[in-house]
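Have a look below at one chain only, the form predicted on its own, in structure tokens format.
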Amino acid sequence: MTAVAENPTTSASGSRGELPPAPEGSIAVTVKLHRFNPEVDSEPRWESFDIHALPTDRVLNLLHTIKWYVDGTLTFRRSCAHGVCGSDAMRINGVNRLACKVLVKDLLASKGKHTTITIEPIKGLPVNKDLLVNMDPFLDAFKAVKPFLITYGNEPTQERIQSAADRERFDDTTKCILCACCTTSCPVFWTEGTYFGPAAIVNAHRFIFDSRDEGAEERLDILNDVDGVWRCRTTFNCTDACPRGIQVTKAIQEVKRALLFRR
């Protein structure tokens, strides 16, 4: 751990942490956090922490520093910390990102001005506490599109062979890690929580265009619903937010086209 606070900051419980000295080459930054504890807060609030960080530190390092050394009540979700699991999706300076993939040096203010990094929970999902959201609505939409291989008839006597060209057809949408960055960047999802959202459509796309799958018609019928693909307004927020570089908007348009022409 390299990002530390120069001066102890009073935590929500009123205690102060014992902090190691700031490392050589570090800079002072302010981390402005969206806080909400349902046990004591009637409304969300903002709390700022002045700490030191190296330019190569990740935003997740800053959150660890605050939680481990300053305020142990801070709550957020993370797992692998290497951009694979998708657990630590949050709004960083107003943009959906994975905290483990964003470097401090990419957030520094210009012309030597003091840097403030604002961190909020992703939008459109209920906030359980601080940066921790309830993922159930997101996962319910994911499960609703049947994101698994569907086949009929007898099981084959050998593996299902697929050409490289057939595999390439849906390669992009296999990269989804269910971080919810795309779905919670969508204005339609913010205002109308019944919309399936980009991530569910991306995962439906992954099987609709899989040559081994026989359930495309079922998924297309599901996505032809009032809360399906036709709610997309093509704002490209989802594509911009995806940490895996998936062409989310393109996938949604391909599903729309499949509905019109039934593949």
Given for the second form:
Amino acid sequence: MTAVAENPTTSASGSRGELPPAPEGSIAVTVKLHRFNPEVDSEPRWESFDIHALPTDRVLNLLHTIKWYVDGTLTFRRSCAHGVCGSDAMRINGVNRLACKVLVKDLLASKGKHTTITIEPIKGLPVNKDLLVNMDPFLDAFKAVKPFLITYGNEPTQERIQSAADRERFDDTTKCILCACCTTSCPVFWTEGTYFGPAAIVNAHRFIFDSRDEGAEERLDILNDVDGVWRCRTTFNCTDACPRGIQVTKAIQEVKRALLFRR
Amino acid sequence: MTEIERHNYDVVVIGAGGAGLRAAIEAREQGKRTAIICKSLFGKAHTVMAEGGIAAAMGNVNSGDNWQVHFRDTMRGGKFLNNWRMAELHAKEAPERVWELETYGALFDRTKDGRISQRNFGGHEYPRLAHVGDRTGLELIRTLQQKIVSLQQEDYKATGDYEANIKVFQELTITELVKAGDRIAGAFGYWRESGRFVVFETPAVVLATGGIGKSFKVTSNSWEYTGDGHALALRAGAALINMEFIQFHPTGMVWPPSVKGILVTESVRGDGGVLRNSEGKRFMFEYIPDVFKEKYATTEEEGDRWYTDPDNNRRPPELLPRDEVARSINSEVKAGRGTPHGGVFLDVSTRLPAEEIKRRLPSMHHQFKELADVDITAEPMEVGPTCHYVMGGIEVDPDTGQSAVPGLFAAGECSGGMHGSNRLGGNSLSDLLVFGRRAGLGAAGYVDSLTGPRPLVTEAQVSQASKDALAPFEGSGENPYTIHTELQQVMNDLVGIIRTGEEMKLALKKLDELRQRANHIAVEGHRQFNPGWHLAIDLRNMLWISECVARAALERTESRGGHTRDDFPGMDAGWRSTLLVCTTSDEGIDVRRQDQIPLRADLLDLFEKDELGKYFVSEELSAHRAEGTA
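Same protein, different state: after the form predicted on its own, show the form predicted together with the partner chain.
And the full complex, kicking off with our chain again.
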């Protein structure tokens, strides 16, 4: 089976021309991809690929099939391929997910109808090419909340003591993998890119509630800013989007509460 | 040529995993202007996938632990082929590096009295791995990344420039190291986004590029692991040692096909998980090799008692070093006692309460639930060996990390020697920290020692490097993905977990053909974010390094650690003191034998003579303390 391009003006390149034989138990699906090549496209466009997929395949496998067999120029980020590095955040059928953690069987159309899987880059960050965005604004917000341990004097000779309960206090927010699923699902971030966004607040939370840290006041001052936590309108998109299951909105609320009660 | 972007640094670190970041922090702390270069986004390094922990003899959980015990375990794990000086430095310095990481802000699971907790792992005599659930590597990278952000903010306060002393060049690939005479003068590469070329002028390069697993079909490694540092060093004139030793992690996922090879952490076994074949038998008791007989339980009852009473019982054989477990699983599957999908069962569901499994192994619980629809608290996992780690790498001076090329340093997985023929779990993260720091220190010291003008990168060198990088656009042959797939199949089938001389001769022939074909690779499209072009460049490295692996593996006519020969199944004491060294010449890759430096007498004395007798030839033991009285 060969791919069908909706927009034939740019021919697929690096192509082998044919897909491998469909594996047993596979299903024909259409993958509708957001394409943008700044060297030739003035506007993003859609391109659809008809391929075979196993229900147990992940969306990342479909992208690899297209890249390896149909269009070698398809561009996206991926690294560890099982949800730890946080490289392959994208909008899959309209919601932010890691491509390596979404199974095809969870995207299949009901009642035997043909399945189309739509994949776009995460929203609110500039698109460099295809599914790949410029992560700099996201990482700048992360850096702005002083995401490192701040202490004043009293360096331990070996290690700081921390009780299991104190360590548990901020366990949830240490799971963050900086994938940007949360921040780029936030409607406030879409319209006002200056908002720090959920991920930066999560990473501030990780230190504000760390019993070893002495920089909470500095960080709270930063987050009290006009682009800080008060922008959050608790739509819970971020919590739904987090592939690590972090209670993102709750963490933001805890930071708000710390600000309200700090005096 | 005038358009090429140029940068000037004291030290350039290639790779931003644990070793690279620790090296960069050290070089910056020594006052050197430092660049960090990585192929991925900053913070996405392969190190994040490490799950189990950092091995360090802090003695927080069992005070019987100390550096000597850790040293012994490491040497045993590597079947005494390790560079003993590296193993010594590693065992002595790992606790300081873990404590240091804690002061940087790293999160750790804690003991009841609030100190860093430590867990059991294969081949380690005591609970030794400092950890955060099963996401230790992620925490290690995040902590080092945060440390670098804090250093940059310090520099901003002092100079008004965040990047005054340490700058990260992310999504940039280095294709050439440039030398002036015999020493390093710089590095040449391209931005992955724009495809534009960049020249770094620097007297000191630290390679910290990780491993080579992407040359194998079934691997736990991520896409970056294409042997770049190995190949850059080899082509620059450095030597690679121990390349025949590849670690196949015993427990990778085997099903569904889309996730085959993804790692199942050894902590599952450290925390009580057991291996069973299709007949329900805990088969590892059948596979305890002679050299480990005294250290491992011979009955299930004793093995089970060990978890709660380690002082009076021996550990279960599921916790043998990885090479032993991987071979055993392979044998069970070959004997027809495998699972429906060609692995064996790893069961923790009948061993721990569901809540405890979720608490101790949260990532594994999620991984199986989400990717394989298996609830590990209720049913066993199916697992099998997956290509995980290369013990071989750039030969370096243990104390400074310097290779044979002045100005070229290496640390972490791309360096060789530390782990001998097989690495113990947990010894990788500690290796990154100990030798990352030492390489950073070594590079800074080297820069300080230079007198006179710095070596220069010439226009002719830049022009040649540009031409080589662009060659794939001129080709008229095949697509790089085809050749990569075939390479992975060849390495997997012919130079994999069990090897024979005939198969490796065939592999060398096929690698030669692949290299001919790779010379004509055709890449279409433009230079901007062109993944086909990127792969074409990485593929050259993979072909060089695969050939080193196959040649060294053919040469070593014994089985030891991560090198198993079906035609030479035994360990041969005559080979213990011999290393295989790969270098390049005009004819291609040469493999020669090199004597291992004899173990220092005081380190030799840390072992009982009887145990050493299983590995050493008798003349080597004449210096042992027992020799006078025996």
